[in-house]
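The chain below stands alone and is given in structure tokens; this is the form predicted alone.
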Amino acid sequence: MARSNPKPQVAGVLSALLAGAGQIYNGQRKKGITYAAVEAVFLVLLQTALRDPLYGLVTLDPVGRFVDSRHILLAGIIASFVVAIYVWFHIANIVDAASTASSIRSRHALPEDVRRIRTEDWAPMRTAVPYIYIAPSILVAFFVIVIPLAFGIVLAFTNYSLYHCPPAGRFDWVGLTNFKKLLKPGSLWQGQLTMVLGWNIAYALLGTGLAFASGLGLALILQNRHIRFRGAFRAILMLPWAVPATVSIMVFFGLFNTTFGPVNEILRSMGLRAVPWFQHRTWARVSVLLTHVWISTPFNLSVISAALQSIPDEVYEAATVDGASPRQSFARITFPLLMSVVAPILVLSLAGNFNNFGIIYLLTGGGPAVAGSRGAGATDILMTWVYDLGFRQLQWSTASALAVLVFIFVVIFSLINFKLSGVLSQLKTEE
């Protein structure tokens, strides 16, 4: 049975002296022994499994098993969310503790009949059936997603490269270096960050933009119910997006060829000059463009056709009654309507793009070659640069700080769009 009248703070204190304590003092006996015997476990793991990987992700130094700095390095991640999850759970069971002393005393206020419940029964098996029910999918995630991304953003922080490369070396820690080399004003890793930023943040803009306006225009002809045969045309126009992106980014590989690529034999045909597609910086350019305004208009033409359709007719005859003009009606009707339902969307797009690593990589590799970079090519973006980095240049730690900096541009960039599409303040309203 619990105490009549426990303190939260003793509880508390109790608890965070040794865990289950403060339970115990509360008389939730089993709950007690349980998170006693929890913190038991934990201790024996720390001087046990838990302490050459912890000590190796401190000096990334061969210590027991582990020679190789990447095993070291591995296992100390994991060893640290092994720590990162007792601290978790010993801050619950102090909390859990003083709550329950609180609770305790609130309860022995009320009158005798009403507070006739026993703490003592705590069911840890009912209790943890639906975490036992999700744990095969968290571990998943844990050893997927988590160690994975945890590893990548770790090695921004050594100097991992192929002159410190195991089994033959050994990498160590060498703190904000890669990411100072990478921002240093004047520099030549600066200058080369501050070229392929811009163009990054410019394909998002104008491959999010044009491929919207071009979804936009063909939903706006096919919403006309004078065209015959609309269901077709509209069938023709999303085979794009049927086909797989690869095919289409080769065909157009294919297409835009300086030498025997039809686009260039139709321009000679006319009496014109070839255009240097994969050689020019801006014609490079222009071609990526042009394969991601294909391969997106049809996702466009959908969303934007679904969304037309939803509203309703009776706002256009309304405004046509009040002598409205069809571009009236667009501008005051049509697109803000249509916005509000595809902002969100469009934003997501935005972000998207600003990581569209395949049309980049398979249509021109980065290319042109820009003189004096760092192996960042006229049409790379921050991605196909960190890939370039990594699977080219072996410069391992470069490339995950230059990837972590990605992130925090992709994040900063979306809170902006967010902020501007108004899409935060939307979703508040909504709850």
The other form holds:
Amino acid sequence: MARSNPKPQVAGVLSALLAGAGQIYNGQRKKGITYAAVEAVFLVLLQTALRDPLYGLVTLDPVGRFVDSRHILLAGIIASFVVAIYVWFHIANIVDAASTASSIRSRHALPEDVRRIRTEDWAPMRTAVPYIYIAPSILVAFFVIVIPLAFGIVLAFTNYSLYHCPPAGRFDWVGLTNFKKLLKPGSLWQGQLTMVLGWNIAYALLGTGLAFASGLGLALILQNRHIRFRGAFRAILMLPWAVPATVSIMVFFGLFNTTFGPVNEILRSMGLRAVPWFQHRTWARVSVLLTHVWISTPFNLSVISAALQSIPDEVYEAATVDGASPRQSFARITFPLLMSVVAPILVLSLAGNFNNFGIIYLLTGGGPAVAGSRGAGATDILMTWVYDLGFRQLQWSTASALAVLVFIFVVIFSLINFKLSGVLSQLKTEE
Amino acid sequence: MAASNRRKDGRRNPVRILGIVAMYLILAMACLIVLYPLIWVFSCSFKSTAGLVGSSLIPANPTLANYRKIFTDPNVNFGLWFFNTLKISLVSALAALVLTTPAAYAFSRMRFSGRLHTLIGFMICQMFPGFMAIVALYTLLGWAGLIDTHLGLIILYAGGSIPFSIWLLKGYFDSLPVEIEESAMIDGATKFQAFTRILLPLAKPILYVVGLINFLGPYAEYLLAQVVINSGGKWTLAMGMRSLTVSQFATDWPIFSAVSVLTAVPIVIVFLSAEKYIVSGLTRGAIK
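Could you output the structure for the form predicted in complex with the partner chain, given that the previous block was the form predicted alone?
Following is the full complex, with the preceding chain placed first.
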């Protein structure tokens, strides 16, 4: 059976037809039989446990013991992941057969090498070691993150809503209907989307920018050697980070409250007018931003301080020698060096703030309401609107379609970030 | 050259003095803004529920009635909420550590097929809006009979933090020298022994940080808790506090204040005592 001169193409084609066949052709009998057994098990599963879920995923019809549309969909997603994992294995098996064949050919002159490849090189236990380490994490992440996200994506292509709601009712595939509804120019939905998206981007940019600016200002002051009690000031300024954000937001809900909140009372005592914090769209947005800056400044302060300390003193000394004024050395040295260090963190927190649910949900609840809207209020960002559409209005499929749009937005943004910060290229060099 | 610099700095220049005064003013202002909400809520917790809470930082007739109420009133069961929250956060943090440490070790020290794609996959997972998962999580938990249970919530917290924790741990492991483990393995230690006996003790700081982050995250989390938990006896602190703020009655505010003070104080103490480690743990990967 074992060829002394196996052809890579033949080995590959054999493995493509039946997993392990190419390996047996190469003379790796144990490996080949194991691979073939894996394929056999998969084929049996395909005919038994996987059949109903896969069928259900295509039609969304009740099948076997799956009656609830949501269960049909979930089972179908899990089954298709099993299929995907097998496909990955099958492709790896073809690549392995072809590459083993060519390495046997290339070392044809040394029979002992060929024997080593055929017998010793396959150590299933050693190959399995890393997978044993990562298996628990992967398995949990699979069920808690991957499957639910996949479910959320496919839900966007169904009509799951109050009127098509399991267990009493059932929902079906509707293709791109939800996306068309949301994006149709001139429609009420599209107008809402534009308004919410506009404020969402403004909130992410302004919130991140203001917190960064205040963090930078305070960090520079605390860096100044002429200021005393810097440790004490720093300790006080870090406090908002230590308080759980949920608590802080609820406290600000009380501070800005128009009936009993102290902010308006203080404004009045200063001879100013009371501000309708949560009732007027602009003031509601201001209250969200103020709360955001209060909560996020300490994080920026600490990151910027760490970055400032990483800039060596010699750079400043050299600049002073060359006659640079403090302003020049900040604009030409400190700021560019600082940005090169904190840019990735800044962009990452920008992406995080884009979906910063807590502040808006707990402070304004997305309000105040906007006349003639589909539930989106003046401070609603995409995520809070999505949540409201789903959990309050029970328009699950529309909410999911919106969430998919948010995701596309964030991914484009983050890919640019990763490209800029070089995370991907760093990973590739590790391989 | 250094001497001339010092002379320049020490010069009593009026512009410079004005600048320093301005800096002190900004710092004082910032401290006031930071401290006012905290002191206000602290003082509110001693105010009477009968009058208006107002803006004053010193309660007119300080009373401990609010604190008494949150430990005795069955509707504001602070003790139970605190116990529930502590249990959920601690178990979530431990579970996250046990799950992710071996995985991070494998991602840092071993090369296997699928490694790069899994790491990138984790990164992509973090970009998804959390809402997309909630409907499915609710359905999955319902299927497994875990709706309205603390176990269900713990699984979501511990599972949801896996990508972030693995990235953080992997980054730290990468920065530790591999030579010590290699020499131990030459001396006959297995890979598992190198991991548990050599790497883990070296990585203690980051283990604390990851554990702490996974403890602090669930401690005041509201959204998932509210989706999973229904019955009042299983409420967490965030849910309890929310119930006190949405009632819109100003009279509940002192009660809410008492709950938030007792909720925040332990966390503030823990956070401030570990701040140095948290900051360096979070920024170590980014700032080299």
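Rigid core: the largest C-alpha set superposing within 1.5 Å between the two forms. In this text, all values refer to a predicted model and were calculated from it rather than measured experimentally. Residue numbers count along the first chain shown, from 1.
- When the rigid core is held fixed, the Cα atom of residue 242 travels less than 2 angstroms between the two forms.
- The two forms, fitted on the rigid core, differ between the two forms by 2 Å or more at the CA of residue 321.
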